[in-house]
Amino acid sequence: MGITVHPLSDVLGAEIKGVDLSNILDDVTVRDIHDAWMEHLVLLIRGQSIDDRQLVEFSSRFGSLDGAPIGSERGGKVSTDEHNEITVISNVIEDGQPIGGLGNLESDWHTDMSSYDEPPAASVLYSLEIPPTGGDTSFCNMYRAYETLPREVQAKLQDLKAIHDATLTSTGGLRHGFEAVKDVTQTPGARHPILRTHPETERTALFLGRRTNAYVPGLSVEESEALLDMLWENSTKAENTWTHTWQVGDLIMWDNRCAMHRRDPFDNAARRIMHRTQITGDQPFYKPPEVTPTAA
């Protein structure tokens, strides 16, 4: 019968129905999911009951997978015992040690691991246990964030890059081995173009990473702060965002190249266990769109 695609908002996001991820998907179904993903940026597949092997198998149909990051700002393991491709995101403590990372705190708007020279292209997140309230995940459309900017701002951004801070986690904690940034012009992290061409859709998106400690080389600190504040305010307006309230068995896949995300905090007395894979990316680039000459 094939899958069906149901948009979840006018901004981004669609629910895929008619698929059971415990089965190996045929190539046509994978292609249809991929096409829907490129159109809607974020996909939701509900009511799944899959193990780690099946999560890895499904994720790998969309690209090669990165291994889980080494270590955690909270200590404890971050990958499962049998699948190094899976990152455990959880606030649960067992035998005095966290079973995963990120805990229960609010996670600010960010793009996963954008401080790397080659950030992951996408993430796939599967829910095993969720709190009764809180822990919602929001996404924003970075194509729209770019397209709604004034033309003169779009033109100004074409030659600019930003430093993507490597010192902080998405919950604001200082990463092991780093010192707090005192001068944003010296922020450690990759330098990426602020405008990013999506390698598959060829559309232009803003690529901001995270706000704290960001800096635009070539501008004064005051000019950089003013520009970044304006870009972040425009990107995260309500009309550019959509929020997902989790249920057990939900799987969400999002495109890090054109969508940012954030997470609400939740009561630490409640349990939240999520397993995530991430799809290997490449170095962000910007290619100005070709202009078709007008007829004389």
Ligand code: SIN
Given for the second form:
Amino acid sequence: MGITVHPLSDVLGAEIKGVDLSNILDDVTVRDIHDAWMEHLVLLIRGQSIDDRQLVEFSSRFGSLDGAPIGSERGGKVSTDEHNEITVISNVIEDGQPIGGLGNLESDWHTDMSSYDEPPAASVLYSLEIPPTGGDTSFCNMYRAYETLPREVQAKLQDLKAIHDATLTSTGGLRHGFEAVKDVTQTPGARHPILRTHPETERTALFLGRRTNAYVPGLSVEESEALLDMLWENSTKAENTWTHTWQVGDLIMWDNRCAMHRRDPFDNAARRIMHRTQITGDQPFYKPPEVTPTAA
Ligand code: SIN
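Show the form predicted together with the ligand, please, because up to now only the form predicted alone has appeared in this conversation.
Okay, now the whole complex, with that chain kicking things off.
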């Protein structure tokens, strides 16, 4: 019996049924999941009961895995002891120390680690403990964010890059080793093309990363702010987003090359523990789509 694919919205997202991730998946199942992922950008697989080894095993069927990022706001590494590839996202404090990153605060719209020259292609997030309310995660479709722009704006973006801030976490905390940005033209972080060709689907997406401290080199700060505000508003408007309310045992995998995400805050008296892996990516690039000649 193969998997079945159930779209979750008109925007993006599909639930995959008929799969138990505690088993090693055969190649056909992995290919079918991959194909559904490329079509729907974000996949949900519910009701799983897996350990870190199985999470790493499943994630690595889709590419090599990054180590957990260093340089969180507390300056530490947020991986588990046994698996360097697992990043712990949690508000839980044990023995006076946070067991993971991001706490209970709102995490603003972003693409994971987009300040890297080669940001991760994708992320896989598995829920171990969730609060009774809050902590929902939303996603937006960056293909549609591009496709719904006026033609003249699309054309203008072809030659532009943006700086992706390296100083702040997605909850706004200053990363260890960085100083607060005073002048956005000097923001530390990678410069990526604003239009991004997806290396697998070859579709064009907007690639914005994160809003705070972003800057478009070559424009005045005022022009850059106005352009970025317009692009962010278009990308994250309600009709371009889908929100997931977590249950324990949910696994979500998203494609960072064509989707951004954000998380709602939640009550810090409740516990939320998620384990995340990141699939290694490559340097973002833009290749204009080939124009098919029309018949004379
Ligand atoms: C993340 O930004 O990777 C975390 C999302 C979440 O905690 O739901």
